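Next up: just one chain, as structure tokens, the form predicted on its own.
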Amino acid sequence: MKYRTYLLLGAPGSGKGTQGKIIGAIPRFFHLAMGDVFRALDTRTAIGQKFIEYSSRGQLVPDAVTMELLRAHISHLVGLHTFKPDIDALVLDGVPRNVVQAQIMSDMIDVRKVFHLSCPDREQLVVRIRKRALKENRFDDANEETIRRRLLTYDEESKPLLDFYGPSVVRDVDAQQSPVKVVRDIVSELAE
């Protein structure tokens, strides 16, 4: 059985979580960022080292460990009957993360819509990262020139998501309005 999803695609900064959350409030939609599951890690774990290693020099990890980590979780969440497939459509935050993942996932996943936050400016996504690492302690977002790497990284190996699912499927929404509006144009794709 392939899960309903729909994926937020988007430079670190663009809102991205911001927008998963509120999404994975209206029911029937479960949100999953796998930025928050790598995180949750146990840091004394195998997984969690790597994870460590990966992040604290602005790296992704390898895409073998991701797969496995989100097979995994999601398992447990359906295992758990906290995400029910049959009911509910997955909501997707920083994963696939480039096409390779894309095309491991999709045995698993029935991509619906890619909703691509856009936000050319850079700066604006430095300073909003900033922020976001002061306020939720996140060590992999403090250093700027991690910052700056992430972007780099997002703009060589995420950004090619956007042709491979190409535009049928992807929406473009402006991620430097404000978040409410942001959150319109998603939910009135959503309610098509």
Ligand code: ADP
Contents of the next structure:
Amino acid sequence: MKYRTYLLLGAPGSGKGTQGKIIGAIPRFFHLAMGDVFRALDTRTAIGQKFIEYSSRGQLVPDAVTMELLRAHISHLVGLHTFKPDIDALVLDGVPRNVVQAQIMSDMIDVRKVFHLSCPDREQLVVRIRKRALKENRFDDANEETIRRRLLTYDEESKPLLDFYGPSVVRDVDAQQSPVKVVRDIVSELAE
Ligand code: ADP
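Given the form predicted on its own above, produce the structure of the same protein in the form predicted in complex with the named molecule.
First the chain shown before, then all remaining chains and molecules of the complex.
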């Protein structure tokens, strides 16, 4: 059985995490952010070191490692009955992050809708990311060069997912609106 899934897709700073947490608070929706799974790793482990190595350069962690971690994490959540796939929809934020990951995950997730948090104003993203760096202690948000690299990684690797999933499931959401309006737009699609 595949998991009923909604994806949040958008550049760093577009508000995926903020929206994901809000949607995850609605009964029967389970929010999972790949970045949070990585950040919770013990940095003394080999995989924790890999995460630091790649994320500090603004790059994606290699697909094989990422997919293995995701599968293990989801199995764990299912085993604990924290995520209940028979009644909960999965809301994924930050994964899949490229087409290879989407192909690997296609036996696991049934993607109902992809919410594209669109923020064409790159400078607004940079401002948001800098604010977050101060508040959340994110080392990958700390310097200008890494931020630019992450935006480039998004354009090159993640944006092609919009074509991969196609217009029948992709919904563009204006991420430059206030957070409450972004929530409204996503929730009205989820409630359909
Ligand atoms: P943001 O929401 O700002 O883009 P995330 O918290 O989702 O950041 O991710 C932080 C870092 O974790 C990424 O820059 C990347 O190095 C790593 N990462 C997160 N998700 C994935 C993924 N699906 N594949 C590979 N690396 C990932």
